[in-house]
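Only one chain comes next, encoded as C-alpha cells, the form predicted on its own.
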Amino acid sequence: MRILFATGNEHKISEAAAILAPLGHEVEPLLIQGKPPDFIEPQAEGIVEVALSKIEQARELVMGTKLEDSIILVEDSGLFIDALGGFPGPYSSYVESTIGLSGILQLMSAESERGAEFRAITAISIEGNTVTATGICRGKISEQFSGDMGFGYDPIFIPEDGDGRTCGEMSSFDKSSISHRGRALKAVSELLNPPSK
C-alpha cells in the first residue's frame, strides 16, 4: 500500500517508512508542485484536532488532483512534562523552537519530579475515511543533553522502556521500537490491515 506522508520533516518520514515498510507499506512525502503542504497550524488545546485539522487540509489539496485518491498520512506529537501540567504538549514544536532545549531544562531545573511523556496521534485518510491511533511513550527528562541523534527533544529524553540513555543516544532502529510515533504508526498499520487470524 502506498502512503503519502503529509509532512516536511525528513525524519518523521524516515520513522515511518522504516517501520511501516516491513508491513508492506510503502511511505512517500506528500508533495504539492514539488513541495511538502504549508498548514495552517490551529492553535488547538489538544494533538488530536491538529492532526484531524492537518488530514482536513491535506484532503483538501488533493481534491481534483491526480492524487485525489491516494492513502494520507499525517502525524502530530508532543512532549507533556508532569511537572509543567503538560507544557508544551501541543505547542512542543513552536517552544522547541522559541527557547529550545535549554529552556526546557531551565524551566526544569528546580523539580525533582521529571516525568513526561511524549504522545503522537496519527491519522490515515482512506477511501474518504479518517481513521487515527495514538501512540505514548513514558519517560523523564534528563538533567543535561545527551545524544546527537534523532531530532527534536530526543537528546533530553530518557524513555522508561529503554536502558537509561535518551532518545538522543539511541539509533532510529532502537528508538523506533520503543516511541511514541513508532507505537501510532504500528497502530494505524494495524487498522488498515488488521492481524490474521
Given for the second form:
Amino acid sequence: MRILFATGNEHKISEAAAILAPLGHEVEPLLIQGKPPDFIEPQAEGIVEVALSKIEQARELVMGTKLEDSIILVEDSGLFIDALGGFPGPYSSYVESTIGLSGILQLMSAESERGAEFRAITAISIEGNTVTATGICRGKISEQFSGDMGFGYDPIFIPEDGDGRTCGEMSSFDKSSISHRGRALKAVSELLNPPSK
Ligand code: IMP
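To complete the pair, please output the form predicted in complex with inosinic acid; the form predicted on its own was given just before.
Now the complete complex, all chains and molecules, led by this one.
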C-alpha cells in the first residue's frame, strides 16, 4: 500500500519507509500545496489524543482534494523519564526546543534511577476508519551525549534491548528494530494486513 505520512520530520519519514518497506508498504510524505501540514497540537493532552487530533486534521486537509482517498499516517511520540514523573512526556518537543538535551541531563545529574521510555502512537486513516497502535522502547538516560545519528533525544537514550549504545550511535536499521516507532509501525501494519493463520 502507498501510505502518506503527515509529518515535517524527515527522520521519521525515512525511519518509517525503512520499517514498512519489507512489510510491503511504500511511505511518502503527505504534502499539501508542496508542504507538510502544520498541525495544531492540543496542549495538556496525552500523546494518544494528540495523534487522534492530528489524523482528524489531516483528513480535513485532504477532503475534497485528489488525496481524499489516500491512506494517511500520523504519529505522536515522546520521552517519559521515570524519576521526573514521566516528564517531558507530551511536552517533549517543547522541552527539546527550550532547555534541550543538556537541560535534561542537568535535571538528571543527581539521579541514580535513570529509567525512561520512548512511546509512540501511530494512527492510520484508511477508507474512513482510523486504526491506532502503540510502541514502547524502555531504556535509560545516559550520563552524557553520545552519537550524532538519528534525531531528538537519541544521543541521550540507551535502549534496554540494545547493546549499550545510545540511539544516537546506532544506524537507523539497528534503532528501528527495537524502537518505539518500529514497534508501533509494525503493529499498525499488522492491523492493515492481519498475518494469515
Ligand atoms: P513529535 O512526535 O514529533 O511531537 O516528537 C516529540 C518529541 O520527541 C520531539 O522532541 C522529538 O524530537 C522526540 N522524539 C520522538 N521520537 C524520537 C526518536 O525516535 N528519537 C529521539 N527523539 C524522539
